[in-house]
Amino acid sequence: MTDALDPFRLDGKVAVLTGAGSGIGKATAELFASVGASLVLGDINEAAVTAAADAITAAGGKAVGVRCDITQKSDNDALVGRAVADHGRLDVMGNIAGVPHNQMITDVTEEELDRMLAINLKGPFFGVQAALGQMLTQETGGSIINVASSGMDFAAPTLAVYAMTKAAVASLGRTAAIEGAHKRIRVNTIAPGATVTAFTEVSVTDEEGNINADALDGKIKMLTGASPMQMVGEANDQANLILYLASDASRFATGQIWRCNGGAPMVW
């Protein structure tokens, strides 16, 4: 008898994921090694995604943690191509790594302004070629999921350059469906709302590294605030998305933008 949970593991299915070492990346490589994926998981912190692939091994999982700068073209190229000579292809790309920013339009300099392009928009382009050109060779499809954010959906303060380069996130994702549809290469962008990562505390954390607890307990009562249903998310609830959207179960389902975040923009 079939279980109806089946269409959801990635058994034999082999994943990269960047961004792995921490939040919705680390949970994301956690749930795919617990549902049977072999991995291939890429960060920027080496010895972060290195122990987050260690930990998966020895609960029983299959991966292999690789350090990763996505803005380099090279190094996304390398983390598919471990995959194909590890376990001779890929089947699901995840493009996770980003970074935060929060400045007023005429406080960004040049030099930021290119910083943030690099990581969040150079750095899925980056993903989603090495993915595709892999996936475009084979003959058994592929998934391949970017992560942007709800704040592409509305206007706010200090988010110009965040929101801009998710937008752009957003509309690869559907380019990048329609290049790869003909060999049933899907493509889908998850926008997640206020998830509880590294990422929060980026705001209430000094330049030694020190996080203001009442500025981050104050932080996550505003964001809680800001939803209808009166919560934040955790890293698991965008990973629980990601893993859909990489498994069968999603097969008819391309070109799209998956927003799992508490119906807040809903409200803004």
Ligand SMILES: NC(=O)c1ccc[n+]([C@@H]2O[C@H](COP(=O)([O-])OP(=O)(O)OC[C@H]3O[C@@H](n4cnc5c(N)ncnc54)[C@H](O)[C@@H]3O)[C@@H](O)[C@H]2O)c1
Second form
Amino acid sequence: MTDALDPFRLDGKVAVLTGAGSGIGKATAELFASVGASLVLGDINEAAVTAAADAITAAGGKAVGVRCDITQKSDNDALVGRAVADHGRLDVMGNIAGVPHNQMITDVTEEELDRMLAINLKGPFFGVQAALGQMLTQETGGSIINVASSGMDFAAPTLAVYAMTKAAVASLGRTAAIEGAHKRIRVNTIAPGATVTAFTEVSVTDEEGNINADALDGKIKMLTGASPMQMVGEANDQANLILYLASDASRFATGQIWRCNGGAPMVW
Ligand SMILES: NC(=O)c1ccc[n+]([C@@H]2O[C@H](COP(=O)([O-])OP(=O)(O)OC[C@H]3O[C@@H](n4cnc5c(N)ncnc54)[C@H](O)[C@@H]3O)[C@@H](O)[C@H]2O)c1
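Would you mind giving the form predicted in complex with the named molecule, to go alongside the form predicted on its own above?
And the full complex, kicking off with our chain again.
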């Protein structure tokens, strides 16, 4: 008898995920492994991504962790190349790695702008380029999921650089969806709202790496209050959406922006 959840399974599918050492990427890796995917996980934090892969393997899943700096085209190519070398194919690419940024426009240096564009824009572009290049050589379709942000949905001081990189990622997804459609390669973008991860801590962490617990608490309360549901998200809220988009459950969905955000942009 078929199970209603069968379309969500990833048995026999090969997935590459960036940013898998922490937060949404790590939660997605664990979820994908639990539904049968073989994983190649990339992150600039080698220790974290190796630990994430080892934990999945210890729990009976299939994963390898690889150091990858998404700002480098060659690193993105190497991640996809590893999937093909180990498993002969690529079915799913999750371009999840990204970093926050909060600075008034007039304070942003050219170096800082270049750093942010390299991580949040060139990174996903190279990831899409590598995945699409591989998937177009296959005759079995594929699914690419890019991560934007609800930061692109509203205007707030200090968000300019972050929001424009994420708006560009959403735009990239629509073009990529058109370029892959004839081979049944789907490309979708998620735009998460406030999701508590290490990402949330960046703006309340000092240069020595100490987190200001009171400031973090205040920030989470502020983010909670911004949602009409009075809640913030967890990494799994985004991972569940990414699984839907990766799996055959969403086989008719492409070129869209998916907003799992507690409704905050409706009332901001
Ligand atoms: N957490 C949120 O509230 C939120 C909201 C909207 C969008 N997002 C987006 O979700 C994605 C994941 O964020 P998260 O919340 O899981 O954050 P996170 O900080 O927990 O994880 C991000 C991961 O990306 C990795 N990374 C950073 N730079 C990299 C690079 N150059 N190459 C490879 N890996 C790199 C980090 O080492 C880290 O493991 C990001 O693209 C972020 O912009 C997050």
